[in-house]
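In structure tokens, one chain follows: the form predicted alone.
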Amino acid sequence: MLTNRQLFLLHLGQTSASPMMLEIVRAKGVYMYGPDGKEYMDLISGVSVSNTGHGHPMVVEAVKNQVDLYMHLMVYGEMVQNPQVKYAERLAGVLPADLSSCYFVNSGSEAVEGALKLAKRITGKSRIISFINSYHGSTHGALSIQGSEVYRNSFRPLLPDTFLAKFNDEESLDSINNKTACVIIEPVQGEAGVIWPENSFLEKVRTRCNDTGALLIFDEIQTGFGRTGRMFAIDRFGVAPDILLLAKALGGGMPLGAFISSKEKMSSLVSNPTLGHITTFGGHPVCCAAGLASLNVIIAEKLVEKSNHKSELLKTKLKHPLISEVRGEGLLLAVKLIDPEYIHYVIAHAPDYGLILDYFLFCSDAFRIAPPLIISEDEISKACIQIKLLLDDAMNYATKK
């Protein structure tokens, strides 16, 4: 009989020829859980995902509640759903007043894809602007607005009228022009390494829009939810888009993202045509649900407030002769080493020492650290041991090469 892991290999679409190959039967808070009960801290969350943790009770509570309901109705947008309402509603009073009108959808690839229709939709225009090391998803107009030629080429042509900006260069925001319909932003780059916007950035990009009528979209998508210590980077920056994107936490732990904007932009997908943007399980009830209870957990716990001191004791104790910098705010971090050829061995070694990293696609000297908001000080102090013994391990392992 065939194990899990040949199975895994045999049945699944493989994103790479070496997958980390854990196996986990269960997992709780900051833990995973493999079949023999080996420990795993999950120091990224799912690539920002789980920002409440592994089966929070609210928000496990809140699915169970929600399947005994009801799951799947119709198409999104056609019935009104509670849980769909609610979350829209709630999310609508943590942001700007200009995005008050939700667009769900399944992921953040998704997110990106619709936000590109409404941006072209509204200013009648093609151009689109982002910025190289940007990452926005693997679906074809996402793809075609990554800042990686890496990734593209082998999936050519792509979208037309696409153009690369560099991030925190103002020079390059003369690309932004008159046939602009948009300029897609990270306002901090995640897999470029967190990188953050300098010397008023994202104002200038703002400005730029302004003055060429170009929609400014924020992705989110991987910052959002108290990850960079506000619960939204626009939060902490005082900018607003035209159009915001979120995801990966947006669900609680379950698949959901979406587009926001304001109620007279979002309009103009009702008609000509008619169903400008479909999707099926967007918004889906228990998704939506989930989502919210984790946003309310995060707000009664102080998850976002909190995450700045839990930002601060990482740095202070990460503290090794191969770390060169701790780059980021909240617990969104970029631990940087001296040299990239120790990143490998320290990730793919790491669950030997219990503990789940991970890399950054565009940023080949640093490791991720991005923990659930709910880790407490007692297991930031476990996991800052456990990795300063692993850099420790990749020493030794490079001296006896």
Second form
Amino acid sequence: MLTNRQLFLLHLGQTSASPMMLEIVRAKGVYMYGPDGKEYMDLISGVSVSNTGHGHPMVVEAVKNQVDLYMHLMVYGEMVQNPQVKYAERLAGVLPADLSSCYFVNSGSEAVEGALKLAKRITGKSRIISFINSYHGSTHGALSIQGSEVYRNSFRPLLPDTFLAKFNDEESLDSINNKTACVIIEPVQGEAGVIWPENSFLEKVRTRCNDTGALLIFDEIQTGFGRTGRMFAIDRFGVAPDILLLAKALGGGMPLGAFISSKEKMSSLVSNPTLGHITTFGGHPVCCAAGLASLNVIIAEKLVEKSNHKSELLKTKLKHPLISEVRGEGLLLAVKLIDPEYIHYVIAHAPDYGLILDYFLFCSDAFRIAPPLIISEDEISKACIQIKLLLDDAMNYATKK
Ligand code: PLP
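Alternate state requested, the form predicted in complex with pyridoxal-5'-phosphate (shown: the form predicted alone):
Let us now look at the entire complex, which starts with that chain.
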């Protein structure tokens, strides 16, 4: 009989040339467990998804209650479903007033697709500006605006009329003109290796959009729900977009995405043509129930407020000869090493030290730390001890080579 790991390679479509191949049978809090009971501390939250940790009792209870009531009823937007309504209302309560109309979809990429269509529909224009080293997803539209030629080149032709500007480069904003439908930007670039905006860059983007009539889309799919030390980067930088994109932590561990705008803007998808965006499963009631419970936990347990101190603690403790910088604020950090040649060894051997770490797509000299926001101070201390042992190991390995 084949093992699960063999079946994984045989029957699951793969796009990674070197998957992690770690078999996990259960997860709780900040830990995942292998079949042999080995414990792994999740320091990446499934890439910024499990912000309230694994199996939070409030989230699990919400899922179970909703499954007992109903699962799928009808394609999105026809029937009044309590979990969707309650979650959309709750989100409107924590977002600026102009972001009160929420279109739920299934993933981040689909939120991006919906937002690009909405911007084209509202402005009647087609030019889309995004940024070098941005990541917005893997579907055709999202890929067309992705900030890396490496990933796009083999899939041409892609969407026409797209342009890559430079993040944190004011001159680059001249590319936003009166033919521009929208500018899509991660307020803090995640896959670029946690790059924060400098010199009021987001304000400058906002102003240029206002001057040219382009809509501003914030992709907070990775930064949302507490990763920048505030609930959203919008709060952190005091700049609001016309359209906000959420996914990842939005579903509290279940698949959910959303593009959010004003009621007025969103209503342009109702006519010419009607049904301007359609999804069967978007806003699945179980996912909305989980997401709402997770947001309630984040607020009730003051996880965002506490995340700033936890971030400082990580930065203070992560001192090692191999570490040249710990970049970011809040619980989305890039740990830069003195030489990129160590990165692969460190990430590949992290499980041996009971840790789960990860790469960034467009940053080869740093690894990612984005633990569940519920991580305790003791767990942070334990994680940092293990990371430093792992780095010692990497250093010894390099010396012996
Ligand atoms: N936008 C950002 C900033 C992301 O980090 C991601 C995923 O990593 C996406 C969009 C795409 O989301 P999904 O993988 O749910 O399609």
